[in-house]
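Below sits a lone chain in structure tokens, taken as the form predicted alone.
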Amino acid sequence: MTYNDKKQFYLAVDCVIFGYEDYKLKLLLQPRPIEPSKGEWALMGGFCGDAETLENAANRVLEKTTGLTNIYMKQVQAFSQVNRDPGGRVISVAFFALINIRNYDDDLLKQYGAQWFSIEEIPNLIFDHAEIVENAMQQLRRTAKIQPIGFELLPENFTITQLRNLYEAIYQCTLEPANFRRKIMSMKLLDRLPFKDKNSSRKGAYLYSFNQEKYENLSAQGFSFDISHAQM
């Protein structure tokens, strides 16, 4: 048996790149560099090479467009509607990625004409990219309930309020401050640092860091990071 009589398809990856800034969850978009729909807003993506796995292709796209490596990335799903891409029969596998916006290479931002958009203000996107983003958001929220992935979006040191604001942006809801603090501190995953952030108040707020070793020990025993029930 051979595959010679089978129709050829294109296999692509699309990367939904999330960042966090100014109390908002943001999405990185670029003007599409090729036809069809050249110049319209699109996700970062590309075709999978002959010698690449899907994960390798997605990592290549992420490094090429952000200048970063070792990025947190998770597969979302495949998108295979027959007419999803007017340029041909293209099946795309989507991944979402989390990066600290402060680490992004500004020169690459300019090179690709890329821009950060808040989740509430995403422009019209090509093809089925809006559907891809929506599915990635759902996957992000599901994952945030079982893994402490939010720390990928924050600086190394942060306040409890900054952490709460981040998860409010992820869940798109208001979390009750006292309940959130009680829940997050009960997990014993944060190390309080001996200095404060005084940008938001004269008294200041203690800074914390995430203890990866403690988390790995807890996750080996079974661990849930669900803080969504701390809503008001």
The other form holds:
Protein chains: 2
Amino acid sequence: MTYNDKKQFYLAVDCVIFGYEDYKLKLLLQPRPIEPSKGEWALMGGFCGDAETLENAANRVLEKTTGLTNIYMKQVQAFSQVNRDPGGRVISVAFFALINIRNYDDDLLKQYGAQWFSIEEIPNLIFDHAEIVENAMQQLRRTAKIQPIGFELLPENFTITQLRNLYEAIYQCTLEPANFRRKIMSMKLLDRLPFKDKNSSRKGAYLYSFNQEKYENLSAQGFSFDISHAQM
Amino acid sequence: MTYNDKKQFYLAVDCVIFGYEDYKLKLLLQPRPIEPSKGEWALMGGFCGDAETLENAANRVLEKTTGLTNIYMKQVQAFSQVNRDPGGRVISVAFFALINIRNYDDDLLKQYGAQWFSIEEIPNLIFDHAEIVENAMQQLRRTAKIQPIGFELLPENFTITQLRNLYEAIYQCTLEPANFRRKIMSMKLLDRLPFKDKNSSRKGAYLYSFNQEKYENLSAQGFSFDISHAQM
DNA sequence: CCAAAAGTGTTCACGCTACACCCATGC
DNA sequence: GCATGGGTGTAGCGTGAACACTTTTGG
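Take the protein just shown as the form predicted alone and give its structure as the form predicted in complex with a further copy of the same chain.
Below: every chain and molecule of the assembly, starting with the one above.
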């Protein structure tokens, strides 16, 4: 090996898994399964394996702990404070993931003792996980303004009001319903379905689905998703 | 050690060093000093040491190869393709750095055989360095719109025209001089100095300097730097 | 008929664009 | 005085904010 004289490091991935429910942005946490700090609240994580990339490792962790594949996932950054993990010199690369909380396998929740926490009520976390969460949160907020990733947190079909509530949860703000609707509609990325959701009003609200194909076509033509000018 | 059964990895940092000169955004490259691929064009890099963070390592590399400290630097992301480095399983964490090309020590340039390349004329790079550069470039473009980092690439004192030319180089576009000037001025982040630069016009253009303190004060009050609506 | 949420219309103000125009100065 | 880049003025347009208004339907 060429680099024999160089130091080697343990490499971990930590997943900041976001979900949305009850008008709240939530975070999936589990009691840490191994020493040190066993039992304390932690992000879902694991070590990177020999033959896998960090992205592979993060997907493996996500699938194992949520039962879901094809999850939206993005690297946040590497965390490398020398003493961040009392168990050894471990560099952690964080990812944030967005999942539709309804698809989440409740059995796995029990199996790992995992729980969803509202982002306003996050318990004490091990190591530097609070910093990681804070960082992931910022990246989510930054990204959601300029890429259509909010849809990842909603069911396949949703109403405009649900979408607005989601953005209100992400940005902790209130948005003018009329203006939000027009802003989203003007992008022409949603397909209106022939059904209405009557759960929240007598009149009923049309359901929409995000059309990925339209988005890609428009993007190829120079279009950019952008809701950053909607009072956030 | 708690994690004895886990695999360990070599950890490198690679620095994408941007500079600005002759109306062009430039990148500092050096011939790779070690095997494999010795002598081919590569990013400035190095291995992470035992007692340092990745940020420490990147700063060490930057200081060694540019002679400069207190450089603006930001993590891009980790690159972990299994075969990205034929010399071994090396995970690389990339950083992008912005330096004032005038402060750069030309002796070091000779010492390392380093060269500045216009970002439009980047030679073939080793490993996945082209991908790293592409990624860093995107992050620079994204960041420069919403944070006042352009100034890092200019001398302490600069004219509004110079600043505009810089943004034109970053975004490969042309900007209306009158409108750009007003946009920047409206943020009230620049101090006008009592001198003029007469290099580029008979009338002379006032020199300005970026006032970091004002920026921090305004930021604390909810102000956000944003030039994203200046035809970019 | 009424309440309540969905959805539409309309006004206002601000900010970006485009371009005309003045300013200062070295030759 | 004129060419050149610095710098200002300004009209027009587009878009977001605010809020009034209409629509639909279960009780």
